[in-house]
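Below you'll find only one chain, the form predicted on its own, shown as structure tokens.
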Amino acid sequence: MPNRDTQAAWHYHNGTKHPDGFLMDPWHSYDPMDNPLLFKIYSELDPIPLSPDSSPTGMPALEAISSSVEPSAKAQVPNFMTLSKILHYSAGVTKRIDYPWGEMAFRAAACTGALFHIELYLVCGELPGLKAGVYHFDAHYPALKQLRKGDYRGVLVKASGNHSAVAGADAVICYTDVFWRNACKYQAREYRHSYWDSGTILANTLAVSSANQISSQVVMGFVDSTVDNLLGLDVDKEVSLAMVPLGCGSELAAVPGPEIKPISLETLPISDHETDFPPVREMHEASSLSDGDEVTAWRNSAQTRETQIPSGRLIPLDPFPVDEMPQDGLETVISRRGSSRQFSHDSISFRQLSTVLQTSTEGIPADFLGSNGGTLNDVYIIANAVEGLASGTYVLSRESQALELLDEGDFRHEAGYLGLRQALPADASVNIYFMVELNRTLETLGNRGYRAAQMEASIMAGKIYLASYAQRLGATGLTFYEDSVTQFFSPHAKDKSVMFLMAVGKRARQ
């Protein structure tokens, strides 16, 4: 089983590190004027226009981020309007800005390099306002385009090893990665970004589903080839990453779907030329699952992380009380969100930081985290300017809902260096790192554990984006010098690998 040969994950991880990863070409050049087409467009299919601009749910963003809707006996059936909202506020175009070189369409969730390489597909049964079928979400229009007619949910049930949430779902969103759209800039490192950028989208999907009282869960255990074939993907260029089953009103159970016949539908070319980066495909293949039994075994291997016993001084988190929580609505916050390009040195409050941390780490409903709200990543912090918290380094103790002090001092310079010597992490009020004991994760979940660790970190990062903007703060995701981050937080972070970095602070006036 390729998934259990974890040398593949280590080879890819070490080979794509900054600086000088041996799978990276130092002579690679990137010209933003030659960006690929940032939308997948099926040119010969009729659009079914979406209607996302209906009345907002009214749920405050901070409540939606930290809550989830559990499947229940009461049917939760998403209708066409609800699906429109979920798709639009997950990955739709929220604003368009004209620049001297042309219009830029910004999406609901952050994406490395604004290259928007994640595509969304919908597989559903008969729903109010929508026929059963397999659809592609065309964010450019916005619309759904039907790729297959009929109810194919049973195909996903089988592919997921009869996962209960998939078996009971009225609809399933599938997330895919178009390699070249991101690799044109980031080369072989693109495969990390596929989970970074699908994770920030998933954070939105979970929040919008919750706000609309639709149950949802992240499913990463499935037979890759089956899902790819159902969606009609050219796997040399695009692959499936994750699924989110929506609702629980279905009585489908394990009913098999129709036969999956090959489909070949015309799409607009995204580029005049594409360069292949074999390490991306090789890492994906090495972390793929081949049949339902392997999927079930993989999911059953998910374990709750052992409780970490703090040894340093604890500073209890102090989030806003419920009656003082900022009330900006979820849809408003998603539409307002962006990636901050400049921070001031002004302090944020400890209450604001506490609210960000609490709402973003409440727990993710995901098959790779087990049934007890487990986690793969630990949360490390450099506090540069937080009123009510001494500058220094910390680790979040989730069990105690407190920050454990590691080292007190001014580490702005170090924060800038660790974030590829950029001004943003040095200027930010706080830098939040997600770090995983990668060896243990790979031993438990195989190479696919590398996917899961990146995904969990990026979903929490997506929640940090929303929690920050809900409080009128700024936030941005950044890359980093991996080994230097581990060394900086050691000995506490010894043997841990950094998966994601978020910088949070007050945006500078421009």
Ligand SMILES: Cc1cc2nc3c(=O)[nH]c(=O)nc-3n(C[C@H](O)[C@H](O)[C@H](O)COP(=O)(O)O)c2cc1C
The other form holds:
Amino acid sequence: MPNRDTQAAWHYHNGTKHPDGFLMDPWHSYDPMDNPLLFKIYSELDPIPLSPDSSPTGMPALEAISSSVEPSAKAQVPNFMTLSKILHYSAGVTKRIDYPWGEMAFRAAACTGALFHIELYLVCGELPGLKAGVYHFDAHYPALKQLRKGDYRGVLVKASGNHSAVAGADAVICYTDVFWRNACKYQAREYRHSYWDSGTILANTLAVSSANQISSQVVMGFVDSTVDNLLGLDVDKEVSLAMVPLGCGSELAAVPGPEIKPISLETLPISDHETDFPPVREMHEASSLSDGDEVTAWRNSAQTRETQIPSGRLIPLDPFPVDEMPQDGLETVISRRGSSRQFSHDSISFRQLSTVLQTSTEGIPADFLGSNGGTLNDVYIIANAVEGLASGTYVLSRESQALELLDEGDFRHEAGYLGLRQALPADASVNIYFMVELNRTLETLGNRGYRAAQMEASIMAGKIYLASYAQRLGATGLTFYEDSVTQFFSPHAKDKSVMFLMAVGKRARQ
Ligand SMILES: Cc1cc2nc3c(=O)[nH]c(=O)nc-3n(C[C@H](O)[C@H](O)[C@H](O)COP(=O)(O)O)c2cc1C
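What I would like now is the form predicted together with the ligand, since the data block earlier showed the form predicted on its own; can you produce it?
Expanding to the full complex; the earlier chain stays at the top.
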């Protein structure tokens, strides 16, 4: 079973580190004028335009990102209009900006290099307003395009090792990664980005589903080849990453689906040339699961880990009380979100930081986290300018809902260096790092634990984007010098690897 040979994950992880991972070509060049087509477009399928009604749910963003709807009789069945909203606010085009090299379409969720390499597909039974089928979400049109007719949910139930949420789902969104669209700039690091950039989308999917009273959760355990075949993917170029089952009104899903016949549908070419990056495919293969039994065993191996007991001074989080919580609605916040391009040195308040941390780290319903709110990642912080909190380094104690002080001092300079010598992390009020004990995670979950750890961090980061913009703060994802970060937060972070970095602060310009 390749998933249990965890040298593969270490090889990939070490080989794609900044500054000089051995799987990276330092002479690689990238020109945005030469970008691939950033949309997947099935050229011969009729579009089913998404429902234009995007009337807001009215749920405050901060409530939506921290809540989840459990599968229960009260949960709603998604209809075409709700699905349109979920897809649009997950990965739809939310703004267009003109640049010297042309117009760029920005999406609902952040993405490394604005290369938008994640595609969404929908597999559903008969729903109000939508026939049973397998669809691709064409974000460019925007529309659904039907790839297969009929109810194929049973295929996903089997692929997921009979996961109960998939078995009860009315619809399932599948997230895939088109390698070249991101590797053209980032080479083999693209496989990390596949989780970074699908995680930010998943944060939106979970929040919009909750706001619409649709139950949802993250499923990362499935037989890769079955899902890829169902979606008709050319796996040398595009692979499945995750699924989110939506709704729970269905029993039909447990019925085995029709036979999966190969499909070959025309799509517009995305580039006149493509380079293959074998480490991307190799890491994906090494973390693939081959049958339902392996998937079930993988899911059962998810366990709640013991976290470090705080030994330093604890500063209790102080989030906004419910009646003072900023009320900006989820859809408004997603439309407003963008990655900050410059931070001022102004402070944010401890209350604002506490609200960001509390709402973003409350737990994600996911098959790799076990049933009682476990986590893989720990949250480390550099506070540069937070009113009511001494500048310094901290680690979040989720159990105590407090920050544990590691070291007091001014670390702006170090923050700038660790964040790849950029101004953004040095200028931001706080830098928030997600770090994981990779050895332990790989021991428990195999190479697929690498996918899971990246995904968990990225979903929390996506929530941080929304929690910041809900409070009219700025935020951006950032990349980093991984070994230097571990060293910087050690001894506390000894043996931990960075999965994601977010910077939050006051925007210097809009
Ligand atoms: C994981 C991640 C890492 C990022 N790293 C950087 C970075 O190192 N420097 C930077 O300026 N922007 C970074 N960004 C911001 C992206 O460039 C931005 O998301 C993209 O251009 C899309 O724009 P938008 O977020 O405003 O929609 C990062 C975003 C993500 C999600």
